[in-house]
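Next up is one chain by itself, shown in structure tokens, the form predicted on its own.
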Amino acid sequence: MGPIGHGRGGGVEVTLCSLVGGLVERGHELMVLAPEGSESCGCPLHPVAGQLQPPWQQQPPHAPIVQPPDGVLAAMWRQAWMVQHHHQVILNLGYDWLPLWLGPCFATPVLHLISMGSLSLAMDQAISYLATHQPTHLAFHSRSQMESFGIHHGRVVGNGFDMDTYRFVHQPEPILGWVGRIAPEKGLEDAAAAATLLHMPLMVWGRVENHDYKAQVMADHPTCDFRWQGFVPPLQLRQTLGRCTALLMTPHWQEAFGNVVVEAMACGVPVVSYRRGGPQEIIHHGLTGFLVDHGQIGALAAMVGEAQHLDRHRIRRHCQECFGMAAFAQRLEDWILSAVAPDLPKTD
């Protein structure tokens, strides 16, 4: 959780913009509560001051719940409590314990779109409680993500993207791409090892969260031709990602969805990824990319050669059909209505 537009929120920022754009287009009125310093996301924004919450993906599984002094998370939910009666539903996108615990106490229904897989015992318990007592108030991005919590029957809404903002590139350059936070769970070292085997430059986009980790990856792969791009605004990334011959996605954790897989495909770029988490549900093996077993660096490199022969126009068309913003908004609307007004008919 962090100010919108600065990269700290990762894929949640992309989800938020698509969610807002799609639901506004369907005639809904939204207001976003976000940390101070956030950029506009297409609807009225109420900034909230406070200290940022430590992210769960950087904590050990048995870590206690942390509430910083003057924390922005508590301030945001205090504000939500104060304005709840002006709204028909509150939608939580923050992956944290406090909103999950507070939700049942609100008079206005609080729904939770869970953004990551199982990471901590405290979060697992809070999500499991809601799955038992308020199952319609939970939704997930992928079935693999949902099942990481031991939940086998629930709402899966996928994700959506504004395809018009992605630049298709028919003739790529001989470079590989990798996008993500520069942190151990994202597995950049595997992409570096594959790029080294292929003697191809590796374009790396992403915010550095762990400088020691970045230095270690560079030290361990001295012959890798890293092309560090840093964090770039989403619209800029969408205009440059298509340059890549293929995108490597090498997570060492359970990716809930894998937004960057779809973002690459929207530019016509095939994706080579590990067969785990959300990416295995997004990538059509042999059509939009290839899946290999986790940790198989040689297989990653070999599949890049195969990916170069895939039809980039077909990849783009498949992406438009499955992951458009309008379809995502309809799935969200159906979920929200089923939770807060179950007697209403579903949308067409």
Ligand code: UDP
Given for the second form:
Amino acid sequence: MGPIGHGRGGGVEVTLCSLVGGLVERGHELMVLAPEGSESCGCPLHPVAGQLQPPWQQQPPHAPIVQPPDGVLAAMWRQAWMVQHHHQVILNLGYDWLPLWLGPCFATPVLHLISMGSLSLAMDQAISYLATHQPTHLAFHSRSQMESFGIHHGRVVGNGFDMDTYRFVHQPEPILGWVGRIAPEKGLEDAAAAATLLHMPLMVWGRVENHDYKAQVMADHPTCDFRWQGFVPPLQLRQTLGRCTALLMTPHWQEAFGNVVVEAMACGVPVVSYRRGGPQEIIHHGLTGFLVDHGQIGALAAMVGEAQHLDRHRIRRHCQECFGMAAFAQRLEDWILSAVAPDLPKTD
Ligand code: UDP
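Got the form predicted on its own; could you also share the form predicted together with uridine-5'-diphosphate?
And the full complex, kicking off with our chain again.
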């Protein structure tokens, strides 16, 4: 994790805010432990100082587990250890080895919402240990994400979004959108290639995680009309995304969920993406967007043409029905109760 509100945590930051908002609305009390410099996310926040962890998505699959000196992750979990008796449950949102390993040693139950698919042997082993010994303590965002760890029967909770914060736009501009960290696994080059074929400008929102990669994408697509927006705060993005005719989501990895797919749909924007991972489970082909085979740039471009004819009101409605914050909170609560109080009858 990075400090909340700056984009380093990617989709986890949005998940955290929805989780807090939804659970507080259901009457729960939460306290968030997060790196120093974090912005408020709707409940008391305890900032923790220390060096950030190298993200797993930037490591080779056999990379060892690294704990930097004065690491924030270790400091956060020391703090969690000290306050555990004031809490009924601890939720881990960080995709990191230490909390997975420490969880079973706590007296208070530690539950893990896993935010990415299989990337590293060390993480796979830690998740697989929990899947065997504490299976109710794990949850995933999508089925394909869960299955990437070789787990076939587990808890899938999806994700939730505060629909009121997304501005619906009926009449879009002739521009394409792409949102994500600028990093190789996100596959910006495919969107650039499709935008070039279509002679349409490509609005790009997101934090530059890898500057060499950005330079390479620009060099390889010299005629693409990139409109670089940088990382904009979530609430601002939600007000502008609706301008796009369509959103391209072109990951080169197994996307665990794909928040931006839902967020575009919440603004009425159809999404064209690859038929795999989270986007495949979220996009209703022909209703909210289109799915094409991985790497098929011509098909991506062709489907943008089709997507322009989709009913944007219907996209927004479908999104509200499936991905609201309240329904997400309910699913989280069901998961938490099943793990910590399996004998309690379910709430509404
Ligand atoms: N995001 C944002 N501002 C930006 C670009 C992205 O707030 O300028 C948010 C975006 O709305 C999304 C998240 O960052 O919720 C990225 O999540 P996603 O699941 O798509 O990808 P991840 O980075 O977690 O792999």
